[in-house]
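This document starts with one chain, in the form predicted on its own, laid out as structure tokens.
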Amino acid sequence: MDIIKTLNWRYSTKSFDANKKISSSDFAKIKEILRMSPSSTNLQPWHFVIAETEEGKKRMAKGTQGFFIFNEAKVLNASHVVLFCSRITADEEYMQKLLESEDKDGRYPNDEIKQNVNGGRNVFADIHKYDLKDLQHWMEKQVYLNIGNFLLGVATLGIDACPMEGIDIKVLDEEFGLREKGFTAITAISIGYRTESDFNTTDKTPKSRLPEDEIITVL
């Protein structure tokens, strides 16, 4: 795979082919890439809501009305549109969870270094909760970091994809029930096929980026 090559393939898709669907291969290897995806401590603040039926993707579409209408048909003509979630705090049960998580996939080869990791991420939890009061703020970095590493990830696979911030929140969290797990919607990624037509491919709209002496100093 050469990397520079994928990065300059993919874009942000704004017209997605309706008639194209990802195949149920490459569908699992694309909820793996949102299970693999690194955060703080291991953190995982996230959930990922997928919609891949016509159904699924009217109910995401709910989010895209009003001012955000310019969204509909990139939700509705995808193949699969993924919402991505991060979680309002990481109470003790939770850091229990993964840390038995940890525990039953080998992570940890005595119980001395078990405690050691959650006594360090609960140290780094409680800065953020307490010191720097940004918790929630601080996992939807974590979030983040899971959206630039699917995005790049579907890009190997040839799929395309498109984040849309320009989403309603709210409209989302009740359509889907997310406060009350414990969550709330951050950004939604369509992914799919493009279309020769799409204003936006490459081809037409060349890739734009600051230089890299301007970006990057090497001591």
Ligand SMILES: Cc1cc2nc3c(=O)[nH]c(=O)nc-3n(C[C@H](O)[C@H](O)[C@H](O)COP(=O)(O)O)c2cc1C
Second form
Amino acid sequence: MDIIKTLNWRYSTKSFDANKKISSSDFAKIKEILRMSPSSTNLQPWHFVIAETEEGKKRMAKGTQGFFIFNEAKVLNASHVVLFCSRITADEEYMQKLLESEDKDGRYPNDEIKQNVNGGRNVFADIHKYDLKDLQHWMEKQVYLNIGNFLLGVATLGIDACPMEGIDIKVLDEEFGLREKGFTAITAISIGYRTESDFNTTDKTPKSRLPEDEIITVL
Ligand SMILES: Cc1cc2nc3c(=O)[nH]c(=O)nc-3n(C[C@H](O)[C@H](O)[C@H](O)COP(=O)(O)O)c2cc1C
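Moving from the form predicted on its own to the form predicted in complex with this ligand:
And the full complex, kicking off with our chain again.
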């Protein structure tokens, strides 16, 4: 894979071909991309609601009404739509669950190392909870990291995507009962395949980025 080629191939797809579906083998990889993203202290403070069926996409499209109507067709015509959700809290029960899950995966050769990692993670969480008072924001940042990973990841599979912050969070939280489960929606990403007539393909609308010497300082 040529990473620069992939970065130039991908673009925010505005028009999806409603007749093209992501294969089940690619869908399995997509779920693994979501799972394998790094996060600070391996907190993994996320959940993903994926609309695959017409009915699922219709439910997702409830979050693209009113002001957000410009995103409706991207939801309805995509092959799948992934709603990225963030945890609202990281309570003791979750921290313990995480620790045991890491232990099960063989991360801890002994209990001392296990408890040290647990302590360190809790120190970080407490800094954000009490000192900086931005625990939720910190967790949301981890979700955005996953989003970046995801956008590049699906592009390597030749799958188009459109990230959408233009969604009604409250409506989607209600639709999927997210708040009761300790989550809130952050961003949706439609995935599938571009239409030839999409106005945003890079031959018609070239990508635009600030110049290297403006954004990078090499010392
Ligand atoms: C977090 C995020 C939210 C975005 N929200 C929307 C959106 O609601 N609707 C849309 O059409 N594009 C949306 N975009 C697409 C951006 O406008 C696009 O990524 C940017 O212009 C760079 O272009 P490119 O993705 O084609 O390289 C979003 C992008 C990101 C990263």
